[in-house]
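One chain follows as structure tokens, the form predicted alone.
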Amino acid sequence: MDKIKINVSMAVIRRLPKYYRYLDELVEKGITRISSKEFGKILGFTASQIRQDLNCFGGFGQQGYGYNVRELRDEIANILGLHKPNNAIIVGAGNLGQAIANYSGFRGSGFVLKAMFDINPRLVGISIGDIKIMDIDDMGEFIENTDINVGIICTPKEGAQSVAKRLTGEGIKAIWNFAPTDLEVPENVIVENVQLSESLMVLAYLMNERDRMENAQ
């Protein structure tokens, strides 16, 4: 994401779809406005931080009545992009591939999964639910016809600079990368790094520190 030059914090932008997924669960219980304080009760935000981070997009609401939760949902979906149907496939059909594919957030997220890919044999032709593993040689000629425009790496760090190299040679400007290493692609491709290990790392940390503090009393 750093190469792509963007208006807006990426900080405003990662808390967007907190905000999404709320407004959805307020959506479903029936729930049709919410103030921003009582917004920020949900959240674990201030009623300021909300409003500073929908005032740059515009702003929403109306003071003394809050928010239309359906309206707001709506456009908070509609600066995310949820509207546009993104065609995406999975090279690296392994036990982590193969999670991905059965995530069931695609969809609700303007996604559409349309295949995988792999090198080893024992894996092509096989079905991941309606999604077909195919050789990654055939990859190319997918794309090509298939207007995919999301790549997700999902193979081991060995693999993936090479893997990132042949989605972009093919016209890929978006990939999802889930191998543990930092990939080197052109500069109009943005790339959208999940690292778990480093969230484990994190976590580790933060375990460490309570324990740390839970002694020291």
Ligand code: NAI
Given for the second form:
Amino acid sequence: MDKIKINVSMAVIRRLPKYYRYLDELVEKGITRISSKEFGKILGFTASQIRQDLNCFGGFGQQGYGYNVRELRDEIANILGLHKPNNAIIVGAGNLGQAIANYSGFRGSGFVLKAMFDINPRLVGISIGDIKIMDIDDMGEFIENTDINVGIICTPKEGAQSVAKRLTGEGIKAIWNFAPTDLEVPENVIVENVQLSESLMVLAYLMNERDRMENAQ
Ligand code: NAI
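Having seen the form predicted alone, can you show the form predicted together with the named molecule?
To see the whole picture, the full complex is given below, headed by that same chain.
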């Protein structure tokens, strides 16, 4: 995300999915309005943090009323771009690629998985649910004919850069990268890296800190 200039800080943007998830749950429960204080309590943020975050997008609450839950959820969905479906493909149909293909929450996030691609001829032709694994050599034509705008990289790290080059060469401008490597891409291409192991290391750090503090007492 470094190369694309955005006006709102990434820290705020990374909190928006959490706002959306909780608001969606409140709508499901039939709750129609909520104060920033109550909402903060649910989220574990302060009321002023919530007001500050939402003010980045114009602010949506009303003094003395709080937030209309459904309206705020829909506004956040709009800000996140969840209303426009994005067509995605997975490259690398191994363990992780297949697990992502099986993930049912895809559509709720505005993404529609259209196909998977792999170099292994033993995987080509197999389907994961209703998603077909295709030969990587058919990827260019598929992207062109199916209006694909997101590439999900689930190959080993050695192949990831060449896959990214191939995807961007076919006009893909957004990559969800699971391979543990930093990709070099043209200026206008967005790369969102996801690393479970980095999250685990943060957990390890926090456990370490807690133990250190407890031992110091
Ligand atoms: P895997 O070996 O089961 O699957 C990799 C697949 O990629 C294989 O089917 C292979 O044929 C295919 N492949 C290799 N080169 C290719 C290319 N150039 N074009 C198309 N397909 C290609 O491996 P697994 O466990 O699914 O892991 C895949 C990647 O995801 C690895 O880089 C791994 O480190 C990473 N990973 C990342 C996680 C995360 O949190 N970001 C979690 C788990 C794995």
